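What follows is a single chain, given as structure tokens, in the form predicted on its own.
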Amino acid sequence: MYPELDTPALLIDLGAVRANVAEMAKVAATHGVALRPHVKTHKMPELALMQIEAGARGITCAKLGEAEIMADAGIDDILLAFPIWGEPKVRRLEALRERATVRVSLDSPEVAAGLGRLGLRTGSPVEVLVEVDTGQHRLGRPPGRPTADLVAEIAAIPGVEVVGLLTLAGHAYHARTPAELAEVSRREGADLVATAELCARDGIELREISVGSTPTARHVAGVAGVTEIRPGTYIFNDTAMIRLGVATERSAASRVLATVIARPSPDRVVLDAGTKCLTSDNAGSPGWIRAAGIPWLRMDFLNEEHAVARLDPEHAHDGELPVGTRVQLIPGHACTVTNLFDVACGVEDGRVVTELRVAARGAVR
């Protein structure tokens, strides 16, 4: 349990990663699509370069801050899924422009007329996907023919090229079963394609079809005309993926270790992590923070400093997890605890091998 570390300390299993890693990779080469990870997950420009090296295309990012630490680190094909608004941000995409090639994501006329006044004033037009909403009703309008108008009239901007459709289909999250996950799946590409299809008869050719969340990457990367995929969280895993079925306790990648602090009654274990690092999110669900290796400790509430947790009652009272235990700790959202550090320990085979700097931290503009 690395005695040479301090708790809670955030430690990164790379024999996992390298594992998690080809896998996607193969899975994106078996289809004919490519692989474009979100790095919004591990926000680390080492391991963004990992995936390269494996066959992903390039990279996604969120924000506009990480795309500009991944591009220090020399990497050149960024797709920014998020609308750029606002002229200081505008003029940060033009400097990033220039030692990148960098597409951005976006659902509306406003923000595509921002993008294309860069384009005309730099001479080189914006490569824009419109945001397709396929479920999440987060951004973006339905598929089909509300899509498919909005597609016109931002192609209409000058100094904007529209050169695909974008979805995430979030809601695969709440998926109940292996079969309802699969549909989702289905449903998030075959829904991208046709409104694809319906530009192409209003006379607007489309040749990126970008889909995929590690939930769904596996079943959409299959469905003919999708072309790109941009799972993140597959490189770490998490509970919720865990649960969902498209990761196991050995493939999650991303632990917090710590150390148990106190014993108030046989049945509560106190450690030294909360919500300052395995954060709050799916807060309460079956099984959202999963003790490594340790079924029979259930985690009850997190405070800012504090993690509460309990025993099953047949392990109540036979003086396991005494004070000073350490215990490995899956989160319930590894892309949020990763921005909760400000380094991560890489071990591998039980040792700590490397220090990882989460150098695109707090990026958050």
Second form
2 protein chains.
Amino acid sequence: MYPELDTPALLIDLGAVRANVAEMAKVAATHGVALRPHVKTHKMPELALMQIEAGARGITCAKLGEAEIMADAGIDDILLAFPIWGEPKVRRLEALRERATVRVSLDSPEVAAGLGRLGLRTGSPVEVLVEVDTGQHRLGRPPGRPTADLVAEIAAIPGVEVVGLLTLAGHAYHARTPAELAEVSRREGADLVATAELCARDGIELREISVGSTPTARHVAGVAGVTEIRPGTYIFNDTAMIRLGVATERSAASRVLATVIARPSPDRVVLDAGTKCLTSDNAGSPGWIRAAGIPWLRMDFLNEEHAVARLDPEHAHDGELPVGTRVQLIPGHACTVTNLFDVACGVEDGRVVTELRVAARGAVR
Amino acid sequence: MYPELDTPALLIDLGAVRANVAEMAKVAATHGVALRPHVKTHKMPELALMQIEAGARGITCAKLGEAEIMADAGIDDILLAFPIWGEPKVRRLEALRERATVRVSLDSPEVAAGLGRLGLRTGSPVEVLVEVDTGQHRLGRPPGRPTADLVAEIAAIPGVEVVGLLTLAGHAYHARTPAELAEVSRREGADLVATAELCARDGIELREISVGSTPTARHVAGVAGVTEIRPGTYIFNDTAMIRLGVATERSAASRVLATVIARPSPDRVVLDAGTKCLTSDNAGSPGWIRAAGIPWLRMDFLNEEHAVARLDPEHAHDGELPVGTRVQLIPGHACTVTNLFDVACGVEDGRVVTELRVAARGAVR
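Give me the form predicted in complex with a further copy of the same chain now, not the form predicted on its own.
Shown next: the complete complex, the earlier chain at its head.
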């Protein structure tokens, strides 16, 4: 398996990537909503350009550093889904706006005031989306009156233009059943649409309702009034997406190629990839890391450079997976895994066909 | 707080680092054991050289890539505490041995056979330490007869020389009381010493008993027969070490400087550092991430780029920690946090005094 590579290595299955990109583009097209994929998952300009070529309206970034690298590659429609605060970042935002259309999401008058000063100084209002708390309890106020009041307060700040509402139903990742996932998704969209109607009655017309994650995108795209979906993980998928029923082992495009480096007992297999390749995200939930095609190998725990797994009893003998065997591990969370590697290997039909630089790796600011 | 830096940023308190380095050197000197710090924690040649200057015999690395970077900086005594398997890595080990004294730990005849071929080809046996499972159930066989038999089997392989035993009592990280930690540590050393005596009765004299992690080092250094301790985390420490009673907030030298970017409700504080700065290691255990000097701010959860924390009721009002406030977050696991940053900021007395490149960041192979 990939004899040309030493391990551990990050593999990206380009066939699966193309299929995932095409499928989500079709979801958006079918429902008549814009697609604005979050590039935090791959951090690679080549893949962002592939998403745009497949029909995405633009991209979503979490950090200015990601956005700058994507703009370097010619991407000119960017949503910064993160409150931009402080003079150094506002100055970078100013430079970024000279080469791309940029919107920013936020949830406070304090952040809006800083952006407003930029809008006034440049004679071009900063377009913002107000983030709404649809249940994750991260950023934003609850839907309805609390958000409508916040929108009014921010809309009154000179130099900013509130163009819409935005949410991330992050609690959808904890849905226990498909029905629960569908319900959380539907509510994610409906709550924002209802809040925008309230804003309209207050005299503020909002033209953008931006929602959706990979788990919720396929459901929420169909909610009337939604204008934009922002899934990210779908391009690679991971075991969390498999567990939620929105991906399969086949559509899990990002894998860590690892080698068995020890077989200390008949049932124990130790691989050369730990949390510095796979992270601790979702650690401990059953099957949070899968060995592709080897369901009888169950991850037990990770240390920094070791993965310790157990063979099911019927496979627990020394002849199974001897030292030197190669295994493809499907991560528990694709987005943070990409961020550990400087370079990934683009593979197709069992061969390495290209090297992909994780250009925005470590772009923390 | 550090107005010259934008956030998030990784701070390394150099005063705390020097004190931590000196204290562990003293532990080793007092007990007459060698100190071989694990550099996985910092991945910085400057700090490895500081450890050696303070009296360390050499260093421990997990990966060849780390060892190569440390050798580039002139470090010439390296333990690779990881089974080195496969021709590409054996060839790199061959090159590394031309510029440094290198030992390798392992737990199988298969890995030893590969190293033995290198030893024969170069006319210089590869010195190996056999890893023992003292309770973590990662690598190695149990102490006593199972390990003694493995030592005999490996010692019979031409081209390798078994120089000692090695263990990591990783289960010590889960100790619930100081007494339990002391007992695990004592047993870590005693089990290896007893096993070496068994090997001696089998006719194989071992000269190295290499043990210890940051939690166990201070206890196990005093066990008669131990020759070497290998703590890593002690140079930076983290909340796991504070919880175990082997560090304090003051000796926690590595911090992520973050900014409050949202105050969506009186009790909720959102900071601009998530798992891409702090990892998910130890996530969810109480106080797994601390805000230095702000005990009433309690971490709730991390997303990729957000930290969501709660203020205790008596501090839960809008005037507390407003948007723009800077906070120093003490990580749950220092070693994996360093590995997320390309550059850290060396600070002293509240000022940035140097830039530290994380030279071996991402050295996964």
